[in-house]
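Coming up is one lone chain in structure tokens, specifically the form predicted alone.
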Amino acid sequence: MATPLTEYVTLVSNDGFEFKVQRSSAILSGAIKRMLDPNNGFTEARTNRCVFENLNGVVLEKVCEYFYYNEKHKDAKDVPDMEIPPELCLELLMAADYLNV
């Protein structure tokens, strides 16, 4: 029996923090919508739950803010650019790549 998808997903960080996102907002990254598709068979479709071990919470906050400021401004023209912290930039880019965002 196929479990129903739900509208949120939880991230959780390899230091214990979870976040609720919005599936549409999450599945912006090719390995989260991967990872929830049911056609893959993977345990975080069944289960609506992603942890991942290699970011940590201060990351992986970031990258959901990222997903909502997407989904925000997908269609607007002259994004204004999203507020990082400088000593964020390296680890984000490494998360990003490492999500397929």
The other form holds:
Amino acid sequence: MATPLTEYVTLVSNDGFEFKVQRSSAILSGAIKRMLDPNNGFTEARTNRCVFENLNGVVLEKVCEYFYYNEKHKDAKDVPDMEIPPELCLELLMAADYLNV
Amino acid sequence: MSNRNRNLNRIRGPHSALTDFLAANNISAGQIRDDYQRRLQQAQQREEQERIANGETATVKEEDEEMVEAEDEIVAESSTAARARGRRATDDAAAAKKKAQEEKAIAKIKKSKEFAKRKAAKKLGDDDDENDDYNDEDDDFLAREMYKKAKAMPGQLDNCEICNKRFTVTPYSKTGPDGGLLCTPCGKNITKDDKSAKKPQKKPAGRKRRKLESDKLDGLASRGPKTLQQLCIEKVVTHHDELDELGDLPQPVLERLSEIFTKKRVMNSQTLPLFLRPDLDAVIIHDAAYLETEDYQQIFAVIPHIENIVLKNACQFKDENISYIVEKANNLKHLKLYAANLVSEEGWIQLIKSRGAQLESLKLQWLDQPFSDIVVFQLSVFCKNLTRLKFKLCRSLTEVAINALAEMCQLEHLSLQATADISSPCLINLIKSIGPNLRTLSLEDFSFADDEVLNQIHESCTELRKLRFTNNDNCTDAAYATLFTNWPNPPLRFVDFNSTRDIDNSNPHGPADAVGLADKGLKALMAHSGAKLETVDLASCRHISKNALHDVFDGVKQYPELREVNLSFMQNVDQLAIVGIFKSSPALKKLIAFGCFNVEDVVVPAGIVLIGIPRAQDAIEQVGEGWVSVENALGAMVQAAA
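Having seen the form predicted alone, please provide the structure of the form predicted in complex with the partner chain.
And the full complex, kicking off with our chain again.
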């Protein structure tokens, strides 16, 4: 695996939405980090593309938003909470548990 | 004010009943009359002004006409006069139903001199841009704006802009969307809408900061953003009343949710069903105070295979719930029940007889009279598979119960908090009997225990990982040192010796041979367990000297696993000791030091939370900043001291 890691990776929802996010932000999620780790030899690591059959576009979008929110406030104190629409929070909670973020 | 003074000074004659009533209700007939007159005057003045304005327009037009037909002066004059008279008549009519005839009024305004003036000014202002577009529409707009300004004065009557009802205008009357005034009910509705639109208001900074401090003391995210799970869980709790079900959330997430529901005090009969799912095997409720007897029944009805029950503050847990457990909960293995004081002695015995054999852990706390020595005796007979046992603050347990526990050699974890006086020989007997198998031994408030108890621990226990021995003023430092010297037990992970010290108000420094964990004891403890120790609580061990602390935490000796240290209320802790702990414990996360008044100006390295050191006007906890390494922190402190 001599190919250098790409700066961006693609996350795909089960309804076909694709989100291109920075690798450095996306690997905040333990699950995604392991998927994309070349040492583990998953298809995802070769294609730089993670397809989530259990997440829809709305949820995955919010997850991506959280990646960047986290990246932005990484070392800050007194971080304001991210806005989460109430109707989404249960699904998002499941996703967060699954992705380990 | 002046009105009242005037009334007070006046000599008053006989009053009618009506006058008295009005006076009693703070209504002044004089004021009402004055107001009425004032309104009348204002209305008249306005009409006058309008009339003058219209009259002048008429004269302007007249002049124009004069230019054209100069010869017919007399006829013209008489005709304009007639026209003016006619106009005056229509004006009066318009004034009568002015509000209803907005169009007319606007047309009138368009003709007025004031309007012409404004129009000219506007044209001037627009000169820079293309002013050719200035057309009827703009005219209309300007006129309408002027019309709007002619609002009813307070005290006058007006028609509500929304509901068209007639109402009295007050200084508090609201302005409607089109600029007219609104009656009180409509005004209220409008403000309500406004408020809901502005809802996401920012909380005051003070409260936010307080919340943050609270979170830190709770050990939640000390720095950086919260995890997405945490954010979601908090959101779920705020909307707990709109939830129908939580879906297939995994058990750990449910437990976390339950904790936060409890913390926010929304765990009640309505929200409990959210946490009950037939495929679960645990129900964990850390504060069940709002739950009723029926709710407990529901738990066992919905989850027949329940293995693990945690119900704290289960005040309404009764004998009927016990019978339900006996009847239904065939798989029950772990039971934690706090403050269940409506269960009778027979209830406990029934539970232990039927379910005792399958129980693996039993934790009971805050129990009263019914939970007696007899119950514990039954427990020692029937619960043959019990490995984890905790009795805290069960106030009717005596030495009889302790002797019964000595029969339970299968126990691996034992936690006891005494309420009665338990003698040393009784405890020694217990430790001698079950000590060899124990991994956890927690003895709180056994104030009669003496050096022999510690010696017995040294002799009997060889498998301990966690040792707690607190609130005792009998055992000497020498005994603690002996306990940890050449002890075949592997290094401990958790040590809590808080409040082991001499209590004598007349001699605050204690006797010459220290009582409680002091210098020798601490050195022996760290020499024995330092390699694996993760948590150490030395709160109120006030005979530990400065030198011993400096010696143990000298920055050279390393305690690689040490994560949490509590040094609260130790008078001899100073800055050097704190720094020594920072240097000696690379894994340190949390250092608690309430009431250590010799410590000041500590710079906290990254990743560590220091709680309790007061810095004037500043936060009670100090969180290490990202850039501060241990070395940097020390450098900064040296600089500050110089």
